[in-house]
Each structure stands twice: as C-alpha cells, then as structure tokens.
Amino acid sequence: MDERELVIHLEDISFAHPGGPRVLDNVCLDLYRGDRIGLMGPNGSGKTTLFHVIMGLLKPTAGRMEIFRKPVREERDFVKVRGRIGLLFQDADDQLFSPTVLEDVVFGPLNLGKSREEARDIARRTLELLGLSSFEDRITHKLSGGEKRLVSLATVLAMEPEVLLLDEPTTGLDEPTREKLVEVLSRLDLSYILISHEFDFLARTTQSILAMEKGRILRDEEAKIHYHFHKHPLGTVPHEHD
C-alpha cells in the first residue's frame, strides 16, 4: 500500500455532454503528493476534458472523486480545490485579462486575500523565475503566443499552489525557451500533470507518463509509448525499413 498522501482520486470517472457521447468513459487516476505525470493522447481523447472536471468546471455524469482527501461533488466543494490547484489553461487567451502583464499576474494573489504590496512581490518573483522581468509593463494582447503562455503560467505560479495542471504549456515556445520551461519545472517543489503531445518533453519533465485514447486511460498492458534511436552512413538519405 502507498504510504504518500493521495492529492487526487479519481473513480470511475465518466464525462459526457448532453445528448452526446461520452467523453470520459470510466476514467481511474491516482495522484499522490510529489508525483510528476504526463498525458498523452489524439486530439479529442478527453484529456482538457479530464482536467476541467478535477477543478470541477465540468460535472462528471458518473464516478467519485477525492482531493485532498476530501470528496468533491458540489460547486462548494471545488473552491477550496481551485485555491490549492493551479490549472494553465490550453488557450494562453483564456486565462489572460488584464491590461498589463503585471496586473495579470498581480490579480490571483490579489484574489487569495494577499496585500497589494504582497501581491506584486510575488508577482515580480514570479516573473523572474520564468525571466520575464523586463515584461512588467508589457501590454498583454500584444506578447506573442509563446509570450503570453509563459505569462500564463506566472498567473498559475503566482497563486503559489500545491499542484499544478498543464495543459499543453509549450504551444508556442521557440526551443530555448522550452529549454527554460524544463528548467523552472525542475526546480518547482510541485506534483503535476502536464499533457503534451511531445514525447522528449514529457520524458525530460515527468516521472511517468500515461496514454490517453477515446476517454480511456491506457493501462501498461494495453500501450507502451516509447521512442528509439537508430543511426547507420545513409541517415540523411530518404530510406524505409522493413
């Protein structure tokens, strides 16, 4: 028996629209406190669907769920939820609102009952972690999309949460970037799950690493993600292999 404490719990979790077909279908998840997971799966396999019912934007139609140790059903339930799990969003636009980026990372902080003061200290470490110092001023709806997703993350880490949610975070980051994303993930004292359609990613930034496919969670036995490496004189040569 794991002797870690079980952050969330998820039981059979199923998900479906109104008329629609299921979404999530009997979804079963464990994560335990200083876990490190990573999803992945097709468009449309369920894993944004996933995330929005942990935080309870989404009723499941079916299932039990735990965070923190606590069963979860009402929307009371979930706002002592949100303010311990930080989730970053697919869409940078939908989690930016503010004028500038600095009030945009000020606002969770602000939100948690923080000072103003207390809020734009943590919103300038934050910044600084993910080097975004000099984009205090910057106008929002003018970064770029890599910009804005690392901004959005400074909103997430702001909030100072105990686990975090990532929901494709390098959608538009050049490569040193990226490599500045690996980075500040390493560094950060958090569990997660982070998905991403990129494998290298996922390897370098979690401990394990789940498939998701047509609502389902993957079980060893039913897929095996891996990668390999082959090297011979004619790799630069277009060639196939039998």
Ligand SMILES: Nc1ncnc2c1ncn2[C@@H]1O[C@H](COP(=O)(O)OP(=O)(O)O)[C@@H](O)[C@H]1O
Given for the second form:
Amino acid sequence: MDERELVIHLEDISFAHPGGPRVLDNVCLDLYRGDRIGLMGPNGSGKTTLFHVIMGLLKPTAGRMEIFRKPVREERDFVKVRGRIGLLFQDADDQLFSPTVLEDVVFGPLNLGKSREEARDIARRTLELLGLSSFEDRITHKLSGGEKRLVSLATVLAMEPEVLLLDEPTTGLDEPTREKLVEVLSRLDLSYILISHEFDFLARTTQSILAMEKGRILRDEEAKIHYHFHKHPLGTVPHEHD
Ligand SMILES: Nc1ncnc2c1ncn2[C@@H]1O[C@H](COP(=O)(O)OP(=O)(O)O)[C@@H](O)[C@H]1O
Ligand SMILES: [Mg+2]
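Can you swap the form predicted on its own for the form predicted together with the named molecule?
Full complex below, order starting with the chain above.
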C-alpha cells in the first residue's frame, strides 16, 4: 500500500466528442502527492483531452474520477478542483488575455479572493521566480512564443496550486529558458503531470514516464517497446536505455 495521499485517481475513463470516435479509452491513472509524472505520445493520442477531463472542461463518457480523495462529477466539484490544480494550456493564447504581463499574472490571485496588494505581491514574486521581473509592463500579445509560454506558467504558479498539469511547456523555449524551467520545476514542491515530446527533458523533470497511444495509457511492457522505438529520434543528448 502506498501511504501517500492519492491526489488524482482515474478509473476506466473514456471520452468521445459528440458523434466522434473514442479519444480516451478506459484510462486509469494515479497521481500521489509528490509524484512527477511524464506523459508522452503521438499527436492526437488524447493527452490534452486527458488534462481537460481532469479539470472538468470535458465530461467523460464513462468511468470514475476522484480528486483530492473526493469523487468529482459535477461542475461544482470541479470548481474546487480548479482552485487547487493549475493547468498550463498547450496554447498560451488560451491562457493569456490581459493587456500587460503583470495584469495577466495578477488576475488569478485576485480571482481567488486576494486583495489587490496581495495579488500584486504574489504576481511580482512569481515573475521574479521565473526571471521575468523586467516583463511586468510588456504587452502580452506582443511577446514571442517562448516568452508567452513562461508568462503562462507564471499565471498558473501565481494561483499557488498544489498540483500542476503542464501541457507541452517547452514549446518555443530556447535552450537557456528550458534550463531555467528544469531548475524552477526542481525547486518547486509540487506534484505534476507533464506532457512533452522531449524524452531528455522528461528524464530530468519527472520520476516516471507514461506512454499514451490512441487514447490508452500503455502498460509497462508495451511502453518499453514504445520507448525503444521513439527514444533516439526524439533525444538530442546521448542517453542510456533502462
Ligand atoms: N473539439 C473537438 N472535436 C472533435 N475532435 C476533437 C476536438 N478536439 C480534439 N479532437 C480530437 O481528439 C483527439 C485527441 O486530441 P488531443 O487530446 O488534443 O491529442 P494530443 O494532445 O495527444 O495531441 C484528436 O484526434 C483530435 O483531433
Ligand atoms: Mg495536445
């Protein structure tokens, strides 16, 4: 028995868009507090959908979910979940909507009921953590892709979540910024699931890596074959097989 707190528990979760094929097919997944799990899989395998189901943005067509040890089914259950789990969207433009960077980062804490001063303090601290202090007054929509990515992460972290769901956080990041992200993630005392196509980044930021294919999370023995197949073309740094 694992004595740590089971934070996210998915039991045979399936999902299909109306009239469409199954995008998630009997997915089972457990995230314990302190876990850092990587999730890899080809485009269209259902990774983003899985995150949206966990956040209650999409309703599963079958299966059971418990988050923070409580069953979650209805919108009001998910409202609580969204206060404690931070989702970094795959597309930064889904995350950022304020004119300036500081306003974007202040928005979350304000929305959680903090005073304007508190929210500004938290936002400034978070921007500093990510090396973005000089970005406060920048116009959000004029930032580069990589800069938007980091500011998006700041908006998520400013809400002081207990768990992060990171959907391809390295997209558009140059090498120094990627290093910064590895360092920030290792410093944070957070549980997370991280979607990435980059095996070497995942190897440095997670303890275990799950493979997803056609809406299913592969079992260990299937996944080994999968990694062997995909690892070398994806990696840029020499690495060993387990
Ligand atoms: N709004 C939608 N309506 C219908 N199909 C969708 C919609 N959004 C995503 N899909 C389909 O769901 C599948 C899984 O998508 P997604 O979860 O985004 O995959 P991944 O993140 O692994 O690349 C894909 O086949 C995609 O085309
Ligand atoms: Mg995706």
